[in-house]
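Taking the form predicted on its own, here's one chain by itself in structure tokens.
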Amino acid sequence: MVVALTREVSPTIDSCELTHLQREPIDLEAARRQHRLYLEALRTCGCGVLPLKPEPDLPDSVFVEDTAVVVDEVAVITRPGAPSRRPETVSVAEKLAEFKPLAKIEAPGILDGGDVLRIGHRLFVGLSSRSNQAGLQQLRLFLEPYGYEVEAATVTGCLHLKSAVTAIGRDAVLANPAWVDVGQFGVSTVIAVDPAEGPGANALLVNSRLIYPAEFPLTRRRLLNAGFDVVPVPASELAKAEGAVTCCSVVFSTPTSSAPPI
């Protein structure tokens, strides 16, 4: 079955790390309401939810995607590029160890899961302020024995690679061409965001459905017109923390004999 690791919004999220956005107040209760709707969307898509223990003193801890890269054979615990985020990996590793063997990115490598785009057995790593060549090389070392290819990808103007491009099907991506050269991914279908919705390239593919921010209706219309099944969710408050829909979960397949998620 498909499950998702998630974590509730920290009460200290106003102190989150920011790279490309100006800081503005985050409405904590609104963020938590939106996050609950996100969890409902995961369940609507047939995904079980595995909540991690809260981390009230770690402002970015709702963004669990950055803490791990998970494939069928192994879970790679990352070393986030922002030092304040590294303690988040402890509880994630503990939970993932229930399902997968673990590997771990070590210094001098840094790697955020938000910089890792998977398309089939190819994984692209955005070399950003949060992920470096050493992190990429370690990820390659861990995954190549299982038949995965790990390649570098160029990205500009945004926090993570998956701020600029996400996989929305077996051979399809949603992308902002101003931030990333889509030619490097070698896919047959590219849906470009509406020019008025630059941050709208982040969609979460779950069981052939797309969880997508409700704040980008023009791009959502493009996805619908192309035949994609879109589940809209409000995500405006977490966007103030440079978060998006992929950021708030680690989605992976697990044997059906595992303990049932909620």
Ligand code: CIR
The other form holds:
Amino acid sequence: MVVALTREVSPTIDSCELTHLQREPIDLEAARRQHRLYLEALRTCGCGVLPLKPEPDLPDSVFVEDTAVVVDEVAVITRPGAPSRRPETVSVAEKLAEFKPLAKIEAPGILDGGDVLRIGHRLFVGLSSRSNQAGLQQLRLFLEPYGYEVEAATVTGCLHLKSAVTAIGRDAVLANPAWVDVGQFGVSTVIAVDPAEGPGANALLVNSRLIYPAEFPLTRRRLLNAGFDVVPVPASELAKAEGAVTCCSVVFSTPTSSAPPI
Ligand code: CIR
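Switching forms now, from the form predicted on its own to the form predicted in complex with ligand CIR, please provide the structure.
Let us now look at the entire complex, which starts with that chain.
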């Protein structure tokens, strides 16, 4: 079955890392309400939810995507580019060890899961302020033995590669062409965000459905017109922390006999 590792919103989210946005107050209750709707959307898409232990002192700990890259054969624990985020990986490693063999990115490598775009057996790593060539090389060493290709991708103007482009099918991406050259991914279907909705390229593909922020209706219309099945979720509060929908989970497949999700 497909499961998602998640973590509740920290009460210190207001002190989150910010790179491209100005700090704005975050309404914790609204963020938590939206996060609960996100968990419901995961379940609606047939995904089990595996909550990690809360980390109240780690402001960005809701953004679990950045802490691990998981494929069927192995879970790679990252070394997040922001030092404040590195302690988040401890509990993630403990939880993932119940399901997969672990590998770990070590210094001088840095890697955020938000920079890793998987399209089939190809993984593109955005070389951003959070992920470097050493992190990419280590990921390649871990994954090549299992038949994955790991390649660099260029991205500008946003935090992570997956702020600019996400996989919405086996051979399809949703992208903001102002931030990324989609030619590098070699896919046959590209849906561009509506130009008025620049941050709208982050969609979470789960069991052929797309969990997608409700704040981007024009791009949602494009997805619906192209035949995609969209599950809208309100995501405005965590967007103030520079997070979107892929950021709040690590989705992976697990044998049905493993520990039951809730
Ligand atoms: C950070 O800057 O690390 C957090 N405030 C946001 C991380 C969002 N994660 C993601 O896009 N994968």
